[in-house]
Structure formats: C-alpha cells, structure tokens
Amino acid sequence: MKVLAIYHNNKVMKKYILLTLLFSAVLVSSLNAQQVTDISVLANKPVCDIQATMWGVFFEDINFAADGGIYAELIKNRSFEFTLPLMGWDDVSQNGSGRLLPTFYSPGDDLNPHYLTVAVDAPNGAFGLVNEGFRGIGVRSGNSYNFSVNARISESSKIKMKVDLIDPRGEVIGSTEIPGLNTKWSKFQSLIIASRTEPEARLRILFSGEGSVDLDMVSLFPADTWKNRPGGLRKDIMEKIADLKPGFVRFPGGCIVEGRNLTNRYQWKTTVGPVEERKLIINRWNMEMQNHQAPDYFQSFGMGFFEYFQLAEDIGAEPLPIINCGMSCQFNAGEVVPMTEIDQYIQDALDLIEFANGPVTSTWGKVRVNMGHPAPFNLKFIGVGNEQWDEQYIERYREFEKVLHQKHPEIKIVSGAGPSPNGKLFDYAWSELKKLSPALIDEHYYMSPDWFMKNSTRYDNYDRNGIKVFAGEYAAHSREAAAPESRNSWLSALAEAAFMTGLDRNAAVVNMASYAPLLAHVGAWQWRPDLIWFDNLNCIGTPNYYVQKIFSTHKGTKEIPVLNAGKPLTGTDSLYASASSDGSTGELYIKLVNNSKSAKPIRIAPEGYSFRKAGVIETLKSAGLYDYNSIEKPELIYPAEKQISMDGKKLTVNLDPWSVNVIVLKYKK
C-alpha cells in the first residue's frame, strides 16, 4: 500500500508540474502578445510654456442655450415681442370671460414697444392667461421663485390678480396674490414656493372683477441662481461650466454673430443696459435646421454682453468676444457691407473695448458702471468675424486690424481660417493672414472620429514662431440614434482625446482650444453633438465633457516631452500621449489614450526630478464605443480614480481598452 501511495503521489506531482509549466507558457505567451510599451517623460526638459488660455469654452445661443437654458428666466415671450405676440401664451377661464389684446407700437419704449391688454369680465369668477415656458417650466419642491410683472389697470377697473404655478393637469403647486394694482405703470413682485417637483409646470395669471389690465415683462426666476444674482443664470449649468476651469469663454458665437442676414446679426450694443430696454430679435437658428425647426426661438438678450463678461470673470476665464466684420453668414444670405460703410462696424469694436476696459468717465464705460461694474473687465482678446472666407473677409479684416492695432495695440486679435480644416479657402486664408498680424487664427473641425485619430499630428510641423492657432470649434461627429444625447458617443470622445494630445504636444503653436457647441436642451435642440445636455431640471456632462475636463483641469504650465523609442506617441499601437508639468503645484500630468479593444501595459520612466512613490491615475472608459450619457443615466461614462505606486524609478500601469487616462505624480525639483 505504501508503494502504491508513493507511486500515486509522484504521479500527482508530475501532473502538477506539467500544469504549472503549461500555465507559465501561456502567461509568457500572453505577456509577449501584450508587449510592454516603454515611455520616457523628460520632466526637466520642458518644450514651451502652456498658455493659461489653452482650454476654454465656446458659448453660442443654439439649442436653447441662453433663453430656456443658462439664462434662468422661466417665462417664454415675457414682453410679448415675438413675431406672433401671444406665442407661448394662451387664455384661460374659470367662470369668467375676457379677451387678450396685443397692443403694438407703445410710444413709451421704442426698443420694447409691445404689451398685452387683458379685458376682464369676471365678477364671479376669473379670466386670464397661462404661459407654457420653454418646453415647460421646471420647479422643485420647496424652492422659491421670484415673480414680477409691469402692470397698470384702466380707469374705473376693479380687478384682483392671482398668480399660480400649475402642473400639466391644472392642479395648483404654488400660488401668490398681487395687491395694489393702479393706473400707473408699476413693477409688482412676489414670491412663489413650489409645493412639489414638476418638470413641465406652467404659470397662470388670473384676474377677477371687471375692467382691463395692461401687462409687460412678465417674469419668473428661481431664487437660487448662480452667485445668487436676481435675474441671473441657472446654477446647475453654470456649476458644470465652472468645473471645467476654462481659461477663456468665447461668445456669443458662432453663426449667431453673423446672422442669416445682416439685420439678424448680433449687435452687442442692443444687449446691454436695463434688461427691459434690450431689443429682442429672432434667433437665427429658429428655422435653420429643416428637421429641428423652432419657430418659438428668439433672443431676449437677458443674457447679453455684460452677462457674458460677468460669467467669464466669475469663473476666472479670459473673455473672448467675437464681433461681426460686416458680413452675414455665407451659407445663408451672404450679405456684405460695402467697404465705404465698414467704419461703423469697426467703431462697434472700438466701443466694445471701451465698454469692457474704459474709464468710468467714458461713454461706454459709464454704461458698464451703471450696470453695476465700475472696475474694467480687463479684456485682452477680440475676434473679428466667425468663419467667413475668401477675399471679402480678408479685405474687411485688414481694415479692422489696421485700426485696432493703431488704437489698441494691447488687444490681441483673433482672425479666422473659414469653416473647414483644409482645402482651397483654408489655404487662401492662411496665406493672406500671414501677410498681416493677427495674434491667433481660428480653425474649425467638425469631422469623423477617424479624422480626429489620424490628425493628432496636425500641428507637429506648424511654424513654432508663426501666428498661433485657436482651435475654436471642434467635435467628432459619429453615429447617432433617436435619443438627443446619443451622438455624444464614447467613440467621439475617445477620438477627440487622441486629437487633443496633439494639441497638448503642440502648445507652442496652439494657444487656445474649445469644443463646440457647449449647451443643448434635450427637448429643443437644433445641432448635435454638444458638450452639456440639460432639461428643465437637470444637466449632464457627456463623455466629451469629461474628456475636456481631464485636459483642462490637468493643463499644467509647461509642455513636457513624452517619448517612445525617441518619438512622440501619436497612434503607434493605438496609443496617444502628451504630458505637462505645473510648477505651482509640483505635479506632472501624463495623458494617455488607448484606442484599442485590448488592454495595454505601459512602463513609464519619468526623468529629471525626484518623484514621490504614490501617484494617482484617473480613467475614463466604456466597454461600448457607442455608449453615451443621458438625462436618465448621467454617469454611465464617468471618471474613476485609483492610487498607483512607483517601483523604484519606474511606473507600470495597464491601460484599459478604449480608455482616456491621466496620471498625476508629485515631484520635487
């Protein structure tokens, strides 16, 4: 028996050894299949400074981004100035009768001439009107909402006014009464507290008694706005933008600047001063997209140039206003101001600089002071035109540059290379602008994910001593589904990240960059993809948003070389890399993109400084290339952070498939 046991044990041992050898062979084979990529990071050999403006945001009033979006006003067509003055409004009766009578051409205000007369015959009931808001009115349980209205009653009228928040079934979820109506135009204000949360509430105004009442500037704002400013900006959206820590804010567009024709162009002077005196116009995007028309899309300019400057100041970003250069959108009317009349457009640019930076005694400086901002906004940049092209643009830009350089040499001018990233018009713009002296040339690219992957080397051969580049509008346009947010797929974000490593590596050339557009309402969009989606109560960051955040919050102050076999990683074995250091925080940031369905082992040798053993890796990934975040699943794709540790002077990490990563290491000089 003992002999048999020994024989059996030897047999088991041989089998165990054989299995071990087989496992080792498989492991070695697997490691060989996943060859480790060695990367050197030359932390003490910076290439160039990284501008504080490197990563910013581009705001345009498209997709209900301003009215119905970041501008927190909840009432649509509050001053009855839409082309159809009762758009957004309807009458309502409770055992009473009456009429809604839009009144035109009020002599009291040329910029805001319309108001509404409500004839009331309701001695034993009520008659009034209801506003639908911007695809509904979002209210939260327990939150306060500031109602205000300009009103007057006719002589001998005996009318009482009641204001309700109601749900889609007509049930009251908040109410207030407005006493003291009189025969002089007066502003009346009251507070409404919502009794429950409702994404599609409406505002109802009821009058009881007999007579008539005139109404104008009917308004409802959340009491809880950004920076607690009455009549201010929507807090949750602003927090999302501020979390990007952008270096600049480009505004107000985009094609909004140009207008479909010159009458419809953005004129900054009509967007400042008292809100009730700002001149409303049709938003150029209201009928632009055949499949997503929005005839109720107007610009009240409650979000005007003062608010844009204030927004930039609030989040510590440089303001970058874009002004019309005397040309409307060349994809639409293509109107061009004769060169003999270009002076008024140039004067608008000079006056804007005075509004932003001028002394309190200057004409436009006084306007800024009267709006509550005595200190200058410290404007440093101005953009001339959006994405115009050909000789018509160059000859107009030339005149702007001549005057601006003469009168304001301290202001950096941003010019443009047109709507495309290459081609005859693009080449012509660059060749002509090189003969002039803009500080930056704005390049735009709305292309496929494959284009973005292949163009991570786009700026490798640009002139380091030439005109700097502003990557002013970019987004990878990928496959889409029915859900509005679906075009913001993980594939598009991954492709943008690969491209952005190329911007990062070429900070000597690229001084500014911004994804576009910034905002979109899920129920009222014209264009997608977009960086942040929102409804009446919520807002979400897309995968693209979190890619932007990884880069913008790990910007650094110096570009650092990242090399594999002596060359940058620009797609070799599906890997892309860039790095930067921040002298103020003593941190090294290594961005790594794995555009492969397989994990990639990476061995990093950071050189030049003494690094702490412990570090952090933040990873953004998804198993599905067409996955996306939505209002219902806002964090399906969301950054995850974990601790990592140096092994001697090297760091080994395994990059997940289809992932964007940033490694943060602390160093001592």
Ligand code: AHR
The other form holds:
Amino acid sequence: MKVLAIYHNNKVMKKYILLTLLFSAVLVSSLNAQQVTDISVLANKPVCDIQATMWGVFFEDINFAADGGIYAELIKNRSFEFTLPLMGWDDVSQNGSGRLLPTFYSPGDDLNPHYLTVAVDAPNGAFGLVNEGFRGIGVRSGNSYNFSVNARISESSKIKMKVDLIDPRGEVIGSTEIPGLNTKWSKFQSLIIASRTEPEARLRILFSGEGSVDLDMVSLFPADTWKNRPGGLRKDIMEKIADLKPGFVRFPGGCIVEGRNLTNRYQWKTTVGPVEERKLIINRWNMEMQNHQAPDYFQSFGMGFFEYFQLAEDIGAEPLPIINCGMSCQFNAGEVVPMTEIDQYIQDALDLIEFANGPVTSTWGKVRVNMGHPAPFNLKFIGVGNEQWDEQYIERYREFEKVLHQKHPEIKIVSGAGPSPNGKLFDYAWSELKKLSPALIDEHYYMSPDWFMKNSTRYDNYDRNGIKVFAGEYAAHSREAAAPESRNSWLSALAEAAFMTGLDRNAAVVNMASYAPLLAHVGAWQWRPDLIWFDNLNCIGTPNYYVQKIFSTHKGTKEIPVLNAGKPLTGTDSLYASASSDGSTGELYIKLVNNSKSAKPIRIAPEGYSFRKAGVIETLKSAGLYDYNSIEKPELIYPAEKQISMDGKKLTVNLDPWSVNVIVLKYKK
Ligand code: AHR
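For comparison with the form predicted alone, provide the form predicted together with this ligand.
Once more the chain from above appears, this time first in line as the rest of the complex follows.
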C-alpha cells in the first residue's frame, strides 16, 4: 500500500512540475511579447528650478462655492438684501398671526439698506419666519451652532423670541431662547445644539406676544469652523483644499471678476470691513446657465478679500488676486470703461496692494489692521483682467502695467491670453504682450480629453527666456455620451494627468497652474466638471482632485529629465512621464501615466546618484473610464500606495491599465 502511495505521489509531483514549467514558459514568452519600456531618469542633470508656486488653486464663487459653500454661514439672505427681500424666508404661524414687512433703514444707506419688521399678533400662540438655508441647512448630531441676530422691538411691544432648528417635517432638533429684546438695535447671540444629523434642516424663529420686532443679519454658523474662527469657513472643504498644499490661491475668479456688466463687476473694496457693511450683489452666475439657473445666488461677501488673503496665508500659498481691468465679461455685456476713466480702476489695484502690504499709517493698510491682521499679507502677484481679449484689453492692460511697474516694481503682473488655447485672439494677445512686460501670461483651456492627451508637448517649444506661463484655468471636458455637461470622469482626470506631465517637464516655462473651477455644490451647481464637490454635510475629492494632489504633493524643487530612447515620453505607446527631485525631502519623484487598456512593464534606470532599495509607488486608477466619485461613493477612485524595491541600479514596475502613478525614491546620503 505504502509503495503504491509513493509511486502515485511521484506521478502527481512529475505532472505538477511539468505543468509549472509549461506555465512559466507561457508567462515568460507573454512578458517578452509585452514590450518592456526602458526609461532613464537623469537625476544628476536637473533642467531648472521648479517654482514653489507651480501647482495652485483657482477659487471662484460659482456653483455656490462661497455663499452656501466654503463660507460657513447657514442662513440664506440673512440681511434681507436679495432683490426679493423675502427670498429664502417664509412665514409660519402656530395659533397666532402677523406679517413680514421688508423695511428701509433710511434712504441713502446703500450698504445694507433693508431690515425686516415682523408684526406679531400671537397672545396665545406664535408667529414667525423660517429660513430654508442653501438647499437646506446641514447639521450634525451633537454639534453646536452659533445663532445671532440684530434686533429691536417697538415701544410697548411685549414679545418673546424662540429659535428652533427643525427637520423637513417640522420636528424640532435643536432650540434656544433669546431673552431681553429691547427698543435699541442690539446683537443677540445664543448656541443651538443639534440633537440629530439632518442635511436639510431649517431655522425657525418664533415670536409670541403682541407688537412688532425688527430683525437684521440673522445668522447661524457651525461653532466648528476652519481654525475655529467665528463666522469663518467650512472646515471639511478647507481641509480638502489645504491637503493639496497649493503654491498659490487665485481669487476671486474667473468671470466673476468681470461681472455681466461693469456695475456687477467684483469690487474688492466693498468686500472688506465689518460683514454687515459689505454690499451684497447678484452673483453673475445666477441666471447664466440655461439648465442650471439659480435666482437665489447672490454674493454677500462674507467671504471677501480679507478672507481670501487669510485663506492663502493659512495654507502657505501665495495670494494671487485678479482685478477688473475696466472691462465686463465679453461673453455678456462686454462693457468697457472709456480710457479717460480707467484711472479709478488702476487706483483700485494700487489700493489693493496697499491693503495687502501697506503699513497701519496708510489708508488701506489700516483697514487690514483693523480687521485683525497687523502684519502685511506679503502680496507678490496681481492679475490684471481675467479672460479678456482683443485690442480693448491690450489698451487697458498697457495702462495698468505702466502705473504698476512704476509704483510697485516688486509686484509681478499676470496678464491674460483670452478664453482659448490657440487661434487669432490668442496669437494676438501673445504677440502684443511680448512687447510689454507682464511676468506671466494666463492661458485657459477647457478642452476634450483627446486634446489634453495630444497636448502634453504644448510647451516644449515655448521660449525658455520669455514671459512665463500661468496655466490659470484648465479641465478636460469629456461630454460622455454626448451629455451637455461633463462629469469628473476618470477619463478626464487621466487626460489631465497626461497633460500635466507636460507642464511638469516645462517648469522653465510654466510657473503656475490651476484646475478650474475648484468647488461645486451637488444641489446648486452651474458648471461641471469641478475639482471638489460638496453637499450640506459632506465634501469629496474627484479623480481630478487626486491627480492634482499627486502632482502638487510631489512637486519637487528641480525638474529632472526622463527619457525613453533619448526622448521625453509624451504619448509613445500611450505613456507619459515627468520627474523632479526635492532638495528638502531628499526624494526623487517619477510621474508615469499609462493611457491604455493594457498594463505596461517599465524598467527605470535612475542615473547619477544611488538610491535606497525601498521605494513607494502611488497609483490612481479605474477600470471604467467614465467612473467618477460621488457623495455616496466618495473613494471609488482613490490613490493606493505599494512598496517597491530597486533591483541593483534598476527598478521594474508594471503600470496598471489606465493609471496615474508617482514613484518615490530616496536618495542615499
Ligand atoms: O471656470 C469657469 C469660467 O471659465 C471662469 O469664470 C472663466 O474665466 C472661464 O470662462
């Protein structure tokens, strides 16, 4: 029996060995068939410095990015200044009656001219008002919310005030009482704790008694804001932005700088100082997009220029304000200020520099100091005009440049090349701007994924000694299934990554780059795709966000050549590559994009230095090109890290299909 068993086992063993040999042969021949791409990384031959500003963010108040978004105020139309003063508000009665009467302070007070008078007739019940928030009010169980209101009652009124958070069925999920109403305007504050998480809560203010009460600046903020600043910014969104470690923050846009007409343009001076004195205006995006109109979209400027500067400072980014150059949006009214009146626009730019950098003894420096920032913001850049074009722009830009260079030679000026990445207007802008001396020219491209894949060589032939490029607005629009608006699909992110290796490889030309737009509310957007999406409680990164993060957190300080057969990898065999080294971390970063459905074996030879054996590869990928992250599946496409190890002086990695990768190697000391 035993002999038989050994004989049988031997037979099984032989069969197993044979099969293994056969399988290995097939594997080897298939690997041989799959060509290995050899790349050399010339770590000892850096091309140029990479600017600390290289990867930044573009902030514009579009898609409810500021009010209803990063600005954590939860009450819409808090000061009754919307065109319809009761928009966002509704009356409510509980066995009582009354009226809501929008009222003027006095003619001539044009900053915050309205308040609300509530006539109350509720001796045995209550009458009041409810605010719907920005598509609801998001509250979390156990969290505290700071309620405040400016109020007064009329002589002989006997009125009590109660404030509730209610859910959509009217059930109370948090409450407070405001005692001590009197006949003088006073600010009342109280804390409400939410007993339940609710994405679409409302704020209800109930009055009992008889008489009338005046209200203004009705406000509700989460106590837990970014850096715990009262009346501050939404923490989860700020954390997502900070995680990008952006080199700069461009603000406040975008077309919002221009306005639909000049009256509607962004005027920074009306956005600083006490919040109740910032003049609210219509947001130019409110009725712009036919399928995504938002008549309730206004700019309260609670997030104004001081807050933008502070945001940039908080995250260690250079502030890059863009200033109106005397032109409104050329896609809309195209209003242009006559050259005889351009001085006031130029003065706005000069005053802005004073606001940011001036001493307390200067008019605008004092405004900054009074707002709680004695130190200068150390402004180094200013953008003149957003996406303007043609002679009208050049004529105006020239005047700005003349004065700014004369009065502030230390400030670098960013000019613009218009809305398209090429064509007559683009060429005209470049040829005229070359005769002037902006530090950077802002180029915009909202193009197809195919365009992005094909344009990774865009900057290879730009003049190394010429004006630098600011890739100030870009995003791949994939229009999947011929949809009018694109999603943040994996295809779009992959295409941007391929293109971004081209920005990375041309650090001598491209000094700044930012994806656009940055933020969008899932229930209130106008423009898609966008980098970060949020609802009233959550905030998610798109695949495009993670691509940006891979590049910005592996920026490096020197550009390093990556060559395949002596040439950069710019789409050969669907591969794209760039590299950089970082003097402070002692690391080498190799970015590799595989834009094909097959895995790609790559043999990398980093030259000139020795590297530690152990390294890391971070990969972002998805099998579905039209996959995207959502509030429900926020990490469907999410970077994963794997350990890798050098084999002598080489490193072999197998790039996953449709993947964006960064390899991190440590220099040996
Ligand atoms: O990013 C959205 C818009 O696109 C910007 O406001 C404008 O500059 C561009 O046309």
